[in-house]
Ligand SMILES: NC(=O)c1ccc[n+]([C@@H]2O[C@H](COP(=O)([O-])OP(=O)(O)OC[C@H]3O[C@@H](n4cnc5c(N)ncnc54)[C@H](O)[C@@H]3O)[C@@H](O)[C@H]2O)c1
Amino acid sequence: MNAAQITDSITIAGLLSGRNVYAVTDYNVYELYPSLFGGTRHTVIAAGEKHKTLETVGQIISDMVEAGCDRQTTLVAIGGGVVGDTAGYAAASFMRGVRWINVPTTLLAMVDSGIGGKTGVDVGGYKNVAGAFHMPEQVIVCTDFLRTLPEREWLCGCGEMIKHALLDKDIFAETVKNIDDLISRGKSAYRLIEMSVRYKESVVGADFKESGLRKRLNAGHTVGHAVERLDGFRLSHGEYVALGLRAEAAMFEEELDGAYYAEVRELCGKVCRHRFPPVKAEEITATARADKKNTGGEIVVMLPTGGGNVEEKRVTPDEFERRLNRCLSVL
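Form predicted alone: structure of the chain on its own:
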């Protein structure tokens, strides 16, 4: 896996000037940076998680066929996580797989979904249940794109950065020290962004197909994904991850150091300022039972326990619901 190129200037125009290049973006990026796509064959998809579907993948593939693309075409995805996941899956599927380059434009995509080669779409409201591992040839992180990023999307990315902090002791120390600067987009934010990018790369490089170490990146996602679906994607993904991290820590509070547990709650509260959605423990449990991480009828929770350590918790649905029910009132 090639290391992500991190730059503070938008140099994508040269990338798109290649003879056999096809670009995919969404309407948000297209309206902000229309000049990037003037001389390039491209598809513009609708923005938002609800458009991360097999239908959108089909749209991209059909457009590529009509544009005369072939097996030597390089697809360039320019956008947030929905664009990267969807276009990457189209690249994995078109003519049984073509090269692709990912240019994440949101903080979330830069530090998480844009790195690692996990492509896919949602089906029936369940996240990423159709997809493929298809590593991009290159990931280009242009922090200039962050200048136009709305506050909500900044906090969304911060949610995944908090997760990385709980998984790595060095990032944790820097994040605790600079959390307010991160939230306000201060100078230290960009150092923390680079740390998150490099951490995600290191985990993916060690475990591309999520058979071991990479599973730790699912921290916060068992509850987070379930609540995200039940709440109708009302908040950002990163906010649901922060809610999930806080909930999963509360479910196993008795196993965590008290000071560490307090820091987890504080960091997550800085990122997600919303109350836990009004969903019932039994609803979350029923949804979590369909999570692709589960095995043998048990629900899997990846629990950060401090110092960069993570424990894989496997519990029955009954125990999961009991633990969650016990702590919902304090979330």
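Alright, leaving the form predicted alone aside, put up the form predicted together with the ligand.
Here we give the lone chain, stripped of any partners or molecules.
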């Protein structure tokens, strides 16, 4: 895997003037940066998760055929995680796979979804159930794109960034020091973004096919995903991750150092200022139980325990619900 190139100016115009290049973006990015696409063959897909479908992959592939693309074509995805996942999957499928370059334009895509070569789409309302591992040849993280990013999407990326902070002691120390600056998009945000990108690369590099180490990236997501669904996707994904990290730490509070636990609560509270949604422990448990990552009837929680360490907790649904019930009132 080549390391992502991190730059603070939009330097991708040259990339798009290549001879056999095909760009994919969504309507929001296209409207904000129309000049990027002037001289390049391209498909503009509708924005949003509901368009992360096989139908959109089909649209990209048929557009590429009509534009005369071939096995030597390089697909360049420019957009958030939806564009990256969908166009990446189109690149994995077109003529049994062509090269692709990912240019993430949201904070989440820069620090998380854009790194690691997981591509795919939702089918029948089930998330990411069709997909392929298809590593981009290059990832270009161009932080200039973040200037136009709405607040909700910024906080979304911050949720995954504090997750990385809980998984790595150096990022943790920097994040605790600079959390307010990160939230308000100050200067230190850019150093933290770089640390987060490098961290995700290191985990993926060590465990491309998700057999071991990469599982730690699910921290905060057992409760986070369940609450995201039950709450009807009102907040951004990253805010639910922050709520999930805080809840999962509270569920196992007795195993954590007190000062560390307080710092985790503080960090999560800065990213998600909303109250924990009024959902019952029983509903969260039932939803978490259905998660495809669980095996043998147990629910898995990846628990950061400080110093970059993570413990895999496997608990029965009854114990999960009991632990959640015990702490729900302090979340």
